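The chain below stands alone and is given in structure tokens; this is the form predicted on its own.
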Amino acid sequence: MRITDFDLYRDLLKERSGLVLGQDKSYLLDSRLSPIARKWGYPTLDAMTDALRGVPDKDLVNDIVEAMTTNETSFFRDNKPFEMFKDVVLKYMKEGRTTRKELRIWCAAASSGQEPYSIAMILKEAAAQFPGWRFTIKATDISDQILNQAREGVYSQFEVQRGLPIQFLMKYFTQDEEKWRISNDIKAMVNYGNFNLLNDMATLGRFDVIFCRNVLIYFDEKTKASILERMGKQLESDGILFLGGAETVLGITDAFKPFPGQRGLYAQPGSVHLAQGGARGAGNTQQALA
């Protein structure tokens, strides 16, 4: 691909989604955009690229951005964050919300739904420990196509074998020929919506827990800082932020501080969690919520 063509797609992706496409990912352009060119009737990828230099069709641009958005995910991906959610975070939230009895969770860049459904299954399992509580999961992504797939809640044998405990497969899924369909009660716990992390997050409301895992690695430092600072404004003062194992707030923003003793977990400065050293009740939580 010509350098000028690469620059065109790099700038388009940065402007519309904030994602940074490095030269080392240039190979993705051919593999992901050639099908888009065929869909729109262009004989070659070069022909579609030339069309983009004029006044491009808005729907074509959306298709290109969706195709270049990474959608890699799996149930209980990396596992450890979900253990921390179950064994540490739920304990804090239960103790800190005895009056409100509500837990609001946001999954940013939710892709095809495995992360929010994993959270929903954990909450379903812990429901007996939270009588009278209301759980709300807001799951967002920039791709309408992937959101429709998430809403459907149908997964291949390969997808359910990646990280999903067999007991959850048997309990919360039904087999539909060669596919597996998640139960309606789990689906009902998740509300999906299209959202670009560059946009105003105030429209989403406030949350107690935010999952933004394996997303920030695709942004430049300035955009990372902006996203984190705006997320901080939507998080309750004692709320918790989950980032991916390769992500950090250190050197990027002061809006969050690492949660003591828990990798990938962050709280806001002045949070009761940081003031108490992150140790309140964590030791015996696994037994209480198992």
Contents of the next structure:
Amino acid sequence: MRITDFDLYRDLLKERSGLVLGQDKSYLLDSRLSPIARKWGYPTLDAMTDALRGVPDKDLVNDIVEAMTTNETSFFRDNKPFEMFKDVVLKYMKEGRTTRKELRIWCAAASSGQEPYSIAMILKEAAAQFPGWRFTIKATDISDQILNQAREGVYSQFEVQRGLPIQFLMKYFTQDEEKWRISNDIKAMVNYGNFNLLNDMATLGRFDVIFCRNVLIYFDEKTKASILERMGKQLESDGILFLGGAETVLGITDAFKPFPGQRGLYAQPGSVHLAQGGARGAGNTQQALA
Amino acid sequence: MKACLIVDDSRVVRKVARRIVEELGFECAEAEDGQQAFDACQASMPDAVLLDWNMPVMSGIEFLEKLRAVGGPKQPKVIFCTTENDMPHIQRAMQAGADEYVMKPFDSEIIKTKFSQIGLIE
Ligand SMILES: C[S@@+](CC[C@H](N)C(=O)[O-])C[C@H]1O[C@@H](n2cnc3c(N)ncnc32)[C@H](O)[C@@H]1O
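Okay, that is the form predicted on its own; can I get the form predicted in complex with the partner chain now?
Below, the chain from earlier opens the complete complex, with every other chain and molecule after it.
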């Protein structure tokens, strides 16, 4: 690929999705965009690139952005955050929302649905302890293609083995030849929609818990900071943010602080979770460490 | 060190599984069928059993039923690892007292998360 072409794609991806494409990743452009060029009827990738320099078709740009995203995910990815969601976050919210009796969750990079469905299964299991409560899970992603897959809720044998306990497979899936289909009652708990994290978040409303896992890693520091700061405005003052294992707020923004004693969880400065070194109802290991 | 008994009639599968389970910090022994596995458990009860379903002499499910029937103070965690990949087999295994269920083909990531979820590691 010509250097100037690389720059075109790098700028386009940065602007449309936030993705930072290093020069070392230029081989990815060839392998992932050649099928797109074929789909759009261009004889070569260069021909598609030339067309993009003219008046770019919006759908073609979308296809390019989607082709360059990484959708890697799994049920109960890393396990621990989901245990903390169940043991720390739900416990706190149950005590802190006694009159409102509502829990609003946002999965901000939902990919093919494993993350929101994992949350839905946890909530379903806990339902008996939350009589009269309303749970909503808003699951968004930039890719329509991956969102359609999430809505389908059909997974391969390999996908249902990565992280999904067998009891949950038995309880919440039915077998459909070689595939496994998630049950309608779990599906009904998740509300999917397309949302680009670079866009204005105010229309989404406010949330008690936000999962934004394994997506910030693809962005530069400025984009990370901007997303986190805007997310802070959509989160209740005592809300909790989950980031991926390789992600942090430290050195990027002051909009969030690490949740005392719970790796991967973040709260807003001044929230009850940070006052006196820990949350009500949450295991406080911070003092033990001090 | 925790002990794991690997039960499969295929030497190749035992070898692959053994390498993965040893990597998780287990001392491994092998058995080629349910009867051999049962005898091994009588001699010394492991912490975990990775169990194939279809084997000569005694199947995995027969072994599991027999193992759970004799009871005893120390019962191992049993993880099926089989090409039987339909719901009736899974249900039957869990009813018989299995703790987890892996459908072949498997990889180290699957074995690792299953072991961790039933408390064998971490
Ligand atoms: C690696 S997956 C992470 C999935 C899941 N959160 C997890 O941790 O397993 C990253 C997802 O982020 C989405 N994504 C990338 N850029 C985005 C953007 N600007 N806005 C919204 N979603 C984006 C991708 O489409 C992809 O599905």
